[in-house]
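One chain is shown next in structure tokens, namely the form predicted on its own.
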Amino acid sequence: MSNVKVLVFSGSIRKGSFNKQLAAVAAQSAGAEAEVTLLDLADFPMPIYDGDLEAAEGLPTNAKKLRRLFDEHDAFIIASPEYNGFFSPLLKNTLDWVSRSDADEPDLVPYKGKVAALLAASPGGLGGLRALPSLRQLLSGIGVLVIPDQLAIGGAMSVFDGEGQLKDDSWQPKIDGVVEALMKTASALKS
């Protein structure tokens, strides 16, 4: 499985999220296996995907460059924070306009054939878990193929230790257990 690449990144670019920290565990699991890139969307800021602007100025340098990040892997690992029910606008207008077609490359090429797997963190109970069937919407709408293993871990405040790493590592099986089911579906797929 050592020839599939994942691209691992948060909903959220908030100093010290708990998506973000989540994000780093499952690329830890993911590289034990795979060519993982851990991104940060803060790396990469964009404007409000808006039709006029794309007309008259083309994609922002930045989307054209999460293109090709996108178009470069296998696989996705996403960690969603939940906005009132919701994933975040962030990823959103992310994955908006790295939909949107570049030069003579058509839209939604970077997500066709790739599969992708959800994880979401949150202080409350749910964890998250009520982001993800939305998300799971729009990226099956795309062309990702969304594994149906999913995560989503609630009480986040006592789960990580603000650096990135868990500290209750009762998780560590689950999100293992997430981040394998990915990478069987996006080694089979790319074989």
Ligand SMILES: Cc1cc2nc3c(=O)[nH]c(=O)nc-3n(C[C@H](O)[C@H](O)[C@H](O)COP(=O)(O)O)c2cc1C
Given for the second form:
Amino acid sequence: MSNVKVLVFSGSIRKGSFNKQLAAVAAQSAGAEAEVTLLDLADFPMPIYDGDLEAAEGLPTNAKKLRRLFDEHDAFIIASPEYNGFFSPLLKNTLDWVSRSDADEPDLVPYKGKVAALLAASPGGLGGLRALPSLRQLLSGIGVLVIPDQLAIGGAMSVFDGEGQLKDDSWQPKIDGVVEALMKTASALKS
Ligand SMILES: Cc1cc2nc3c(=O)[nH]c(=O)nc-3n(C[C@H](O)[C@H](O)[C@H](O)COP(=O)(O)O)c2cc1C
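Form predicted in complex with this ligand structure, per the form predicted on its own context:
Full assembly next; the chain just shown is listed first.
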């Protein structure tokens, strides 16, 4: 067991989301080696980022809670849906709110020096692969080291059982491989 803390979440809050299920499988895999927190962003509803709202009301409580959670973890595993070739607006909104500081600390503190692995799942053949470069670019730009290993699972309706488990076990070693690569990089960065 390493002392790395991993935050795992999906960019979809849909009931039965393939990416939520993928996040759950990845969290289980990471749990063998690390302290893992599996988040459901449905538990942290937030308005679309609006500078006027922030100026008038400050950060939403859920933005503060999420910022603290990001801050407390060393590594992130993100499973994103693909919408028209990009990662989800929910993910963008979440990452944007978390990048806002209401204290003296710099905005990007929860991201700097962290490491991330990207996953995707889709009913389509490419598995959401086209969403990952834009997500990689965003995270890299705010100080997160995104590992080269990534995974996009196509034909997702025949891969997950609806309860957050794999019904097609052939994906398990591939998910474990990405998680293992993340753990190696995160452990090296922490030591
Ligand atoms: C607005 C919209 C755009 C979509 N665009 C894509 C796409 O570009 N590529 C793809 O593979 N699937 C696309 N899909 C299908 C999603 O992959 C599918 O809804 C998937 O189940 C969403 O992820 P989730 O199961 O984690 O909620 C799109 C769905 C929506 C609603």
